[in-house]
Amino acid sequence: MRIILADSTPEAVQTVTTTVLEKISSYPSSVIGLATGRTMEPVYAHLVEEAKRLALKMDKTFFFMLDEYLGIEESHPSSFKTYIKSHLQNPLHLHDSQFAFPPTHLVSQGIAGEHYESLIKEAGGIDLQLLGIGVNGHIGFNEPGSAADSKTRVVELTESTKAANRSHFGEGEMPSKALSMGIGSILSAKELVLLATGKSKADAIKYLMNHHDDESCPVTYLKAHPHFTLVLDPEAASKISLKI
């Protein structure tokens, strides 16, 4: 595990953005795994700005989304498909054919997870997977109790996860389930980059630093990956010591 402690949140965001830009610049046909949430919003804003400034060609890049809520339409304002269209796809004029989303429409047939895993395999695997972290240590929607070899599947959201995301739904009902890549799916990516910002993530980061392969905190599984980079702002790193 490589740890990058930034001097500020903007610097942490820039570090992650630069990683993505360098990957696509050196390998235009890269397969990039995308996360969502508040943490990633400034990353995509900066990515859009820099890609336009550099006139970076991204027409050969392919993107996989990490997860999606169940029980809402894909056009719902709080769906992750709407999120990524708003924050990345539309601003960069990327095509629908460059994106794969968890196939929630196949859940009722019992083949959604298998289908998504086959798409990832057909694409040659994910070259770079972006990740955030939940306050309970979840990654994607892999909640505590998730197995290290889990694949794309339907998951039940914990109360803490629903509380953290409920504001996105206003007066509407917060979904209780999602379709998410599994821990095993994520660990199959060639490179992982996790961005953690803010005080609310400090406890989970502290736990990550002191534990390995702990199913009560799924992010600890990532430490086994040979190319895992953890990018922290000062608040997320406020409860750990990196002094030698």
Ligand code: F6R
The other form holds:
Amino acid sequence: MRIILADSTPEAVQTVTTTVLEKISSYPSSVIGLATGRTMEPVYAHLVEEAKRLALKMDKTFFFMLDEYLGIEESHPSSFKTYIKSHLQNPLHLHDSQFAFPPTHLVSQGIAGEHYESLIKEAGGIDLQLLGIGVNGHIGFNEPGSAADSKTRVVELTESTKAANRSHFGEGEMPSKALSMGIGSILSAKELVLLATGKSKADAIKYLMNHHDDESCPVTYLKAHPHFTLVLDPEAASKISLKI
Ligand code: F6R
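The structure above corresponds to the form predicted alone; please provide the structure of the form predicted together with ligand F6R.
Now the full complex is given, and it begins with the chain already shown.
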């Protein structure tokens, strides 16, 4: 695991954005895995700004979303599809055909996970997977208890995850399930970059430093990946000490 301690949140965001931009400019047909959440919003804002400034050609790049809520329409204002359309796809005029979303419409047939895994495989796998982290150490919506070899599947959201995301649903009901790539799917990506910002993530980051392969904190599984970069802002890094 490579750790990058940024001096500020904008610097942490810039580090992640630069990794994505470099990947796409050196290999325009890259397959990028996208996360959502508050942490990633400034990443996409900066990415859009920089891609426009550099006139980066992104028409050959393909994107896989990490997860999606179940029980809401894909056009719901808080769906991850809506999120990525407004933060990345529309501002960069990317085509619908460049995105794959967890196929929530196939859940009732019991083939959603298998179908998404085969799409990822057909695309040649994910070159770079962006990740955030939940306060409980979840990755995607792989909550504590998830297995290291889990694949895309329906997951039950924990109370802590629902509490962290309830505000996105206003008066409406917060979904209790999602379709999420598994830990095994994520570990199959060629490179992982996880961004953690803010003090609410400090405990999970501290736990990550001292544990590995611990199902009670799924992020610890990522330490087994040969190309895993953890990018931290000062608050997320505030409970760890790194000996130089
Ligand atoms: C998002 C996702 C989640 C979030 C995590 C952090 O697609 O899968 O793992 O990355 O819940 O969310 P924020 O950034 O809102 O704190």
